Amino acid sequence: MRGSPRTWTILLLSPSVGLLAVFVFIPMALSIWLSFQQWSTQTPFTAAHWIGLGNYSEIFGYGPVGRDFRQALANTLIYSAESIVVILPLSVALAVLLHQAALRKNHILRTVLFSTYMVPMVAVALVWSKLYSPAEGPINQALGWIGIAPLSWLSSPDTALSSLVMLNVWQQTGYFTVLAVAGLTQIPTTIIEAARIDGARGLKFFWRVTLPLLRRTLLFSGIIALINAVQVFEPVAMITQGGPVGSTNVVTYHIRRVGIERSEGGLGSAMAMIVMLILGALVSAIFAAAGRRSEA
């Protein structure tokens, strides 16, 4: 078989590029186009009517559409921040524990930790909704044993969003622990031995050696955790439906309500574009901050 390397490269990449075009590029281009249209999801695309920046001006306005979207965006940012602040330190702590000589070959413990990530979010949401039950939930029963009154985990605006964060932490921590363990195994033994000779022990060794060498792993983990948190949908849709009083109404669930339940496809597409731009800006800022820190 003959052919130039360039021809073979194009032939080998064409299936992947075709899949990306069908499932990523074309839907993205369609969403961008629809964000400038007034279009109902109950009508064909040909019924879309060009309104320019009308959807965006409505979102950034002071009416109910803009107010609800800003609340959903704020809920998403709070959910993401709380999740990342808990998941990353916890995963690093568990990874350091698993990386100790006594547990380094304990693959069963690693499998158990990672297995929570493999459970479908639908099943996780169903189980945790029972755990949070005010009267019969094991969590409130355990609190009662130590004299704490039962809490309305999912029915109170003060605790509903944090309850979903706890659910997310339970499912995601195992995955990021495995990533942190992989990062620890990549640290050269020569650096570790040199630090030991210089007298680095305990927390000093962790802060001066381990944590700086985990910077790339933590950067990757932080970005993935941020993307996962912004995309949260199943637990909100199955447990709280955005309540109570809109306290768990995150952007993905809000976009679904606007675009599908209210059939305002153009407005929902504009909201999706704004979320994508905000997420892209956050990721770019994280990369820029990491770059400046490494140069320093």
The other form holds:
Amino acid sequence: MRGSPRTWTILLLSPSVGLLAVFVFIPMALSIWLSFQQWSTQTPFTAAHWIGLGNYSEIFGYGPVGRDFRQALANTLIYSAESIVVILPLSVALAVLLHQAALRKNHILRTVLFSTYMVPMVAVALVWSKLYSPAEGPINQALGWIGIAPLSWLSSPDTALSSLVMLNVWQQTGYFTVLAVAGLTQIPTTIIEAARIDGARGLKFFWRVTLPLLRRTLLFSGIIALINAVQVFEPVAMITQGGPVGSTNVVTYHIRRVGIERSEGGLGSAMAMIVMLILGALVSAIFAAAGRRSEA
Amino acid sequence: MFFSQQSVVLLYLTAAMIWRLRTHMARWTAMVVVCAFCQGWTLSARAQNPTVTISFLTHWPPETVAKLSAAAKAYMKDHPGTSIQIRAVPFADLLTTLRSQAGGSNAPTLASIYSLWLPELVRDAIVTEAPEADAAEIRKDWSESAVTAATVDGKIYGYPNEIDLYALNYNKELFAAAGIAGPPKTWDELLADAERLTKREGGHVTQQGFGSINSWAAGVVHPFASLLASNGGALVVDGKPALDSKAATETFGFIQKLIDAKVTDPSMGTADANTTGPYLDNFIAGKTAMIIMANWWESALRAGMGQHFANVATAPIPVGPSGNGSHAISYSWLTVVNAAASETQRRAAWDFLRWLDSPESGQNGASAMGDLLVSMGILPSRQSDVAAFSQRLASNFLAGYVSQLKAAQPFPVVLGGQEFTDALQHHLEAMQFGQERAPQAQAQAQRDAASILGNAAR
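Rather than the form predicted on its own that you just supplied, could I have the structure of the form predicted together with the partner chain?
Let us now look at the entire complex, which starts with that chain.
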């Protein structure tokens, strides 16, 4: 082979880096640039004009734009936190159950668990909107059989966001269970046997052996669950429209309203930048915390 | 079929004849001559019969889309050069679809839009002005309010189609069971009747006297605006928000009274992206005695209630203490043509619209558009349609709306109108769910509106 290793490195990396540049870096740079402009999405980029930090000051101001964005951001963070707090422990519990010797070869159970992830979110949203129906919904009817008064679910600002979290948990748990099962299979049998010889059993075995060795899998699952949760859109667009009283208005849906419905491309870009910065900071913090723990 | 049967037979015979020629040279020469002939024939056929494809974006339900498709099919039969595709999306996605696809190759050529969106679509050059001949026809054959709603800066941008307005719908059976003889005429009567019509079980409302909608901007704001208009007020006066008026204070106060009296349960009033959901289900199930709603939900009520639809009656909006009479809020829709479409597409689109909205496309003097609107319980805006459907519009349900049309006030069509509506919706819903009291909601709604309309006007 002729040519220096450096030339070959550039040559071999250029297709993938080129694609990344076209589909990731350029749009990102464009969004950063647009966030400092006043620009209607219905006009060419040349029509944009520089307003400095104008969009950001509006977002952090006390007007309706700032108020609605802050509420959307808070809703998204609550939704993400609730989703992760429920999904991760549940998926680990189910994975431990599936990893038991008696169920280890039960592919049907795994398929059933994973199948919820394969159902398109649009279909999930439609079905759950009917399940949650206050008057005729099966959930309230079932609650009525055991003497519990009907709940408002999506019809109250106190419960609407949590109802969407439940929908997310139902859909995503199967996927994270499969990841956790894969993590469990990676634990060396020698460590398991050594722990058993040392007398580790039950919960003590789980806390001292299984969970620490699942750390990498859980870190990956946590980050994916966080990114998935921040990107929530379909159930809000299809069922709640961000209501009632903006209680389910999440950032993706809000940015669509501002950027596309109202054509305020500059403002929408500034909002997207803030979300990206917050998400980047959160992911970095999680990695840093995980890194410190593994060093310790 | 791509080829007709005759073409296939002719092609086979030609190929067989060429094959019988003795030399390769002769065969090739014959093939070139035949190909050249075919090419010329195709080009000449295309020149005589140009094909243009246009698409029509709407949010109408499947049964109405089927009627529109049938009308398009009838038009295509007489205009073989035009192909029309119908696309339907949920109401909540209509504006987004229109805006996000506006300049693209797959953009809809025609779209049915809410008049409130028109000023911004004109500002962003998404819709095109109607040709002079069409504009003249619209001015001549449509009601003045419909023409006004389709006009920006003196220019007409589309064919008006539907006119909707709000009225009080009530369940006669529930009224009779509560011993109430007729619908309320004033706010005091409305509150008193709502109290008598509300039923509770262990603190839980099982039947609400008055239904308030939430999670749908127009469903929240239009009934409020109708009450405000019937109290002598308006949302916007001379392009500026007027939510700080005395009439508005009384209207916010009246909404608060309904909430405090617990005669309205917001959990029974939620709407979804298709503008259906619990608010509709509860009225259909006889769990909501009164609600302020637009005429277009007639088809949903008929479908959901069956023979019980006869229990539904329509009455004017009850009048407030400062009001001089009942004034419903009306709003319009129109069909517009995409400014980014090609010249041929735009010509075909206006031609189709002209036909669809004319008496030639329907029966008994009605237009095809009028026919499909009336099938949903929507009032048509072309005067000849109103005359052609006079019997249908005299039905128990619709007559109550038609009688209010003259005194109705059009919803203000201003730049930033949708954002203003969203902001007002937020504060009215916050009142419904106990997050804000009337004075706070009113003050914040006025502040938001001033900021939004001020920014939009810049």
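Numbering follows the first chain given and starts at 1. In this text, the rigid core denotes the largest set of C-alpha atoms whose superposition between the two forms falls within 1.5 Å. Computed from a predicted model, the values in this text were never measured in an experiment.
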| query | finding |
| --- | --- |
| Core-aligned C-alpha movement of L13 between the two forms reaching 2 Å | yes |
| Rigid core superposed: F23 CA moves 2 Å or more between the two forms | yes |
